[in-house]
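Presented below, as structure tokens, is a lone chain in the form predicted alone.
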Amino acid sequence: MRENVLLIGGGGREHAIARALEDSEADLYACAGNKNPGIARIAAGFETLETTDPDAVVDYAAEIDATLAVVGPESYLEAGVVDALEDAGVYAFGPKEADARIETDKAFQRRFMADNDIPGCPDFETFDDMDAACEFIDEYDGDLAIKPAGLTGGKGVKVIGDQVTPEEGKEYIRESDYDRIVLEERLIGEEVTIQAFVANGAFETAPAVQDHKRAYEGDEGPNTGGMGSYSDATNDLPFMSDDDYEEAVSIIEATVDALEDYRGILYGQFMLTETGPRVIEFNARFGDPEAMNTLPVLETDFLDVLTAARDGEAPPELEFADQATVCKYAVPEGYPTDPEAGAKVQVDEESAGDALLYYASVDERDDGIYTTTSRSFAVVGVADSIDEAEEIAEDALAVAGDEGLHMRHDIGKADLVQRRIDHMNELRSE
């Protein structure tokens, strides 16, 4: 039976999902608040609608006779889109609203980890009284990460001792309009993401990826939704050991066991410290950009993952090509603090050469594609080594040019990767 798959979301992550389903025995349809030209060219139909409105999504699913759905962004999960689709008889690969709280409510996430003895949880406290939070900063012996409890698109965290001073941290808390915040010990090490495909109490994991949140080269500047990422030709990254990867997977396993009915992607973001991996956070969907590292090297048909989940089976054993990937985002000039929209995108699927091109937030007009105020597009190199993959991505960025755009050219370069290796060697020797 040929499936009608509804993809919900219109960013770079969803373009990668669409590509992963392009050659499957499925007719792909999509809906999002923005029209992604890359997805629209793959899909049999694309509807622009308010995708945090579950009723609107259900109506479109009924219109196309959807037999499966994949939910991309976390805000749609928080809105209960998966619950509404299930009530309408459409299986959606993604957690229901209650399970998505593992991402959408960071205070719940930490309490859940503590209550279920899930390893890797840092010291933390939650606050709905901002004055009490500021007092805790004064009294705490060490640096803290300040995290709004709700969704902030990856841009709300401030780290004392790295991004802000204690006084600046307290000012940030007092001037914010957050209802609840989490204060937790600052973790020192290298960040690593491992994405798990979860269904029916079982899971399969993808190779580790390292994202780069800071806006500017050398890991400087404000946090962003992610400026790019890389993976190696093995499950590990160059600064990791097999034990590091397996220990992180064991933390994912404990989390899946505790969640019981979870389905979809469980994304573990870890800090690899001198004592092993600790949990920075969990996300309830593919990472953006990490999906663009993982899905291009997934050799198992992604549709088989979806149908197995729907049919009550464990995910199939996942096969990944033994290749490295480097993803680099192009964003509008001034992003994320004061982005300037309206630059024409000069690269397309053909001119990108050997790189894969994924559109994110762009405006397609009669005379071309233009930037908005969010991340615009990503280019991904896939090759036998990180160095070769990085060169492929850079060649595509050269075609795109830099007029009205900003990129981090250092992602995946040998000297930056070596700094990661040196950093972990230094931490382990202390």
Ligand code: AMP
Second form
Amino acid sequence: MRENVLLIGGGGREHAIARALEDSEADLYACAGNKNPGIARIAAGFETLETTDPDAVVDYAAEIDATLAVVGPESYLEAGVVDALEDAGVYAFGPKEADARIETDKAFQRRFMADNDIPGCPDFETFDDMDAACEFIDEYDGDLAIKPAGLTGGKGVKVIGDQVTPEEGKEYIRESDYDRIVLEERLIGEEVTIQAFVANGAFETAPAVQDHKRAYEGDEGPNTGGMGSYSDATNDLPFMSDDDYEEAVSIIEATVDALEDYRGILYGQFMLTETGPRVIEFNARFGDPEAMNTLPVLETDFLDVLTAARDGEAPPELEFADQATVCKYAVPEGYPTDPEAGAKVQVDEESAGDALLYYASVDERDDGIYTTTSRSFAVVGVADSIDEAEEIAEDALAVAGDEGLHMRHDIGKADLVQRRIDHMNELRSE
Ligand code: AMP
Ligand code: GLY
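Moving from the form predicted alone, what structure would you give for the form predicted together with ligand AMP?
First the chain shown before, then all remaining chains and molecules of the complex.
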């Protein structure tokens, strides 16, 4: 049977999902708050609608006779889009609102890990009294990460001893109007993302990816949604071992078991520390940018994952090409603090050469595609080694030029990868 698949979301991650379904036995339709030109070219229909309005999504699903849906961004999960689609008889690959709290409520997430004895949880305390939180910072012996409990697009966390001093941390807490925060032990090591495809109590994992959250080269500047990412031709990254990967997967396994009825992508973000992987956070969907590393090398038909999930089966065993990937985002100048929209995007899918081009938050006008105030587009190189993949991505960025754009050229470059390896070696020899 040919499926009618509704893809929900309009970023680079969703463009990657659209590509993963392009050659499947499916007619693809999409809806999002913004019109993504890359998805629109692949899909049979594209509807722009309010992103947090489940009824609007359900109406569009009915209009196109959707037989399946797949949700990209967390905002829709938090709004209960999966629950609403299910009530309307459409299976959506993504967790229901209650399960999505593993991402959307960081206080819930930490308590959930503690209550279920899931390994890898840092010491933490949750607060709804901000004065008590500030006192805790004064009294705690060591550095803490300050995390708003709700969604902040990856931009709300401040780490004492890294981005801020204890005084600045307390000022941040007092000046923000968060009503709940988590304070937790600062973890030191290298960050690693492992995404699991979860359905009916079973899961399959993808190769590890390293994202780069900081806006500027050398990991300086404010946190962003993610400036780019790389993966290697194996499951591991150059600074991690098979054992590290397996240990992280066992944490995912304990989490999937405890969640009972979870479906969709479970994204584990780990800090690989001197004593092994610890959990920075879980997300309830593919990473953005990490989806652009993972889906281009997925050789299994992604539609088979969706139909197995819907039909009560375990996900099929996933095959990934033995290829490395490097993804680099181009963002508007000034992003994320003071982004300037309106630069013309000079690269398209043809002129990107060997790189894959994924559109994110752009505005398509009669005379071309322009930046908005969020991440604009990403280029991805896929090759036998990280070095080669990096060069492919850079060649595409050269076509794009840098007028009105900012990118981190250091992502995936040999010396940055070497610094990660040296960092891990240093921690492990201490
Ligand atoms: P999140 O929004 O939870 O992804 O956090 C954003 C970034 O803050 C992460 O990518 C880490 O770099 C950093 N971070 C979060 N929690 C911790 C922690 N407990 N220790 C050190 N860094 C952290
Ligand atoms: N790459 C980080 C995220 O998707 O949240």
